[in-house]
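The chain below stands alone, shown as structure tokens; this is the form predicted alone.
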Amino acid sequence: MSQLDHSLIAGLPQFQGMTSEELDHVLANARSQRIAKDTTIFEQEGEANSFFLLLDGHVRVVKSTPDGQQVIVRYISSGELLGIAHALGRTTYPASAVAAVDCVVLAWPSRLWSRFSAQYPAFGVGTYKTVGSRLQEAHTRVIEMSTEQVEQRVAHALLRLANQTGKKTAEGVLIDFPISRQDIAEMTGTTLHTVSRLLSAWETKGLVRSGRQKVTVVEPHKLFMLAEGRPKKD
């Protein structure tokens, strides 16, 4: 396989400050993979043999509960690491990762994790910041699930996705990957019926537009007010 071009990763926070030679060394140990939409990249509780960098696409992180329910933990976007079980002190993956669209990833053997962290300070700092932000997000989600009404949880979920992957269009902020109502239900601990009812009501009010696996946030501020439990008066 030909050497990967270090311009693929040079601009990413985890690799800032590295020389061209260091970037080439990091990439010499990587393999590039194309992952088709809906393909599982790794399985929950599977042996964490690799960690990955998402170069292009979006990945759905899914956790199965003991009673067999599927919960979408988060979405990962281009430029983010995934499968970083070793940063959590684990030898198995805590959740599954599924390609939400066709993706391109770089994969490294997990045995290189500690070496990269020790050898390249930016990599170590950047990856532990990633872990910290994901733990904070998980903490926020737990609080939302235990204290908020379902309407607020769904509004918060849409705003998070719009903020993470939003693409400005004439209609508003498009969540820039296919997302179904079932996906939103699995993110927010509710049912498909409830999500459908809420989106239909919000569409009538002009807050969102939704179609087949598409959601556009038309009025982010009004949706934010609703998420915070302070619906704006018309």
Given for the second form:
Protein chains: 2
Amino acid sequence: MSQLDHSLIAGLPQFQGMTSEELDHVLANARSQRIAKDTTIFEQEGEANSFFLLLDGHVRVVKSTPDGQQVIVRYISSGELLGIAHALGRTTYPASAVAAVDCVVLAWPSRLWSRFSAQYPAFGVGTYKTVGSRLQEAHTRVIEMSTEQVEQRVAHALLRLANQTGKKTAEGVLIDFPISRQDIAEMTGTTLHTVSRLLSAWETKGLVRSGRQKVTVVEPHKLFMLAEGRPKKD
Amino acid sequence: MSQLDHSLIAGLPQFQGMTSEELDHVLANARSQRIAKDTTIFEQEGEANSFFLLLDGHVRVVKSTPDGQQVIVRYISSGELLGIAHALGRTTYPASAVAAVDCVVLAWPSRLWSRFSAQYPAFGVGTYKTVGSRLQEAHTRVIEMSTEQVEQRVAHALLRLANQTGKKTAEGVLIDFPISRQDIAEMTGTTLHTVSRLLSAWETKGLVRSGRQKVTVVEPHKLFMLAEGRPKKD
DNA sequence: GCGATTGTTTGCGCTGCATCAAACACGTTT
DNA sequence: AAACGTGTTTGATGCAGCGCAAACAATCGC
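What does the same protein look like in the form predicted in complex with the DNA, given that the last one was the form predicted alone?
Expanding to the full complex; the earlier chain stays at the top.
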């Protein structure tokens, strides 16, 4: 195993306040791994043997229902931890993780998680802040699903993606990984048909530009209005 | 402030493995508080000055949308912590908590949370397991809202309540705090009208018995079938 | 280059559930 | 008892959005 440079992780909140030696020690126990697009990193219900840090790429976290339906729980961007089942007191992964693009991850054996967090306070605290904000996020999703119409939910989802992973372009904010209508449907609890219709409608209004597996938000503000206000049909 | 007996909390997972002196120390910093039915314990967006342990009663955790809609995030039963915003890296409460019945809580200043969890490992770990399972639960809710019909969602909600807080009676499992159709509607993202219709239908089928602010699950198994299987109309 | 595969668009009919509306049951106050 | 408030039932109506189907467009493999 080649030695990993600690600049890889030095800037991340989880590793704040650690010395170079400590970072090296953490990295010495990690193995770096390239993940090809559409490859599964870990599988729902599988033994949680490892936890991961996404160094580069985007990962889709998916939960499947017994009858085969899928729901996209969230997207992970680089710099975030994933597969931290052990931190939540679980021994199996609660969902599957699939690379949305070619990715690079660091992987550690799960049992090291508790050692790290005991040894490096920032690591534990950082993780729990992450978990806390994910809990928040999940609740927000529940609220949205309970109180909003499909159009507003899709708008919110798009805005969230644009904020998390958006890339400025000449046309607007581009979601910088391939995403299909089906994916958006699985994030918002609707069908790809409805998403397609909505995007078409928005495109004619100039709010977004979209094509095969790509979406650009042209008018974030107008989209936001749509996402928020109970729409007074005009 | 009268001295609290540590038998109050000795059995709880959060305080596992602590000596009598330690428990006394924890309790010395707590103040015990009676909360009348329908009283707010803490308010959404309010400064998270305290965290709480519910000693007796049932608490409704509610989130309100800007436009006044309410969603019931969960019910808390006795023995559970609530208001642990600080553990999640927040300084305001993300939701409101309202006593569903007369309650008794212990309250601590929020800043003690980190001290306790540093000092008593079981406390921190226990809390995070709680948070972990709540995250799980929230994700389950998202999945349900995304993939299930109203009837199944209501059935699931009822079963969850029956499991968490059910009380065996001659007729079946009674949900042992007052709960209205409106409440159930706010848990499942539907309207009280629809909930009422469903309960009526189930009552004629003998699955439940219900009246003003009370629901008894008579046939948990049949209700479960309904909640799970995509119903083949019969 | 050509077919095969995968993603997208769009039309149409149907239905689950929200919305509106009214009446009813129970408990509480006067 | 009568009057009131709060929770529940039930009917009637409308429509958002799902299911189905068919055609189209882009990309991949050979």
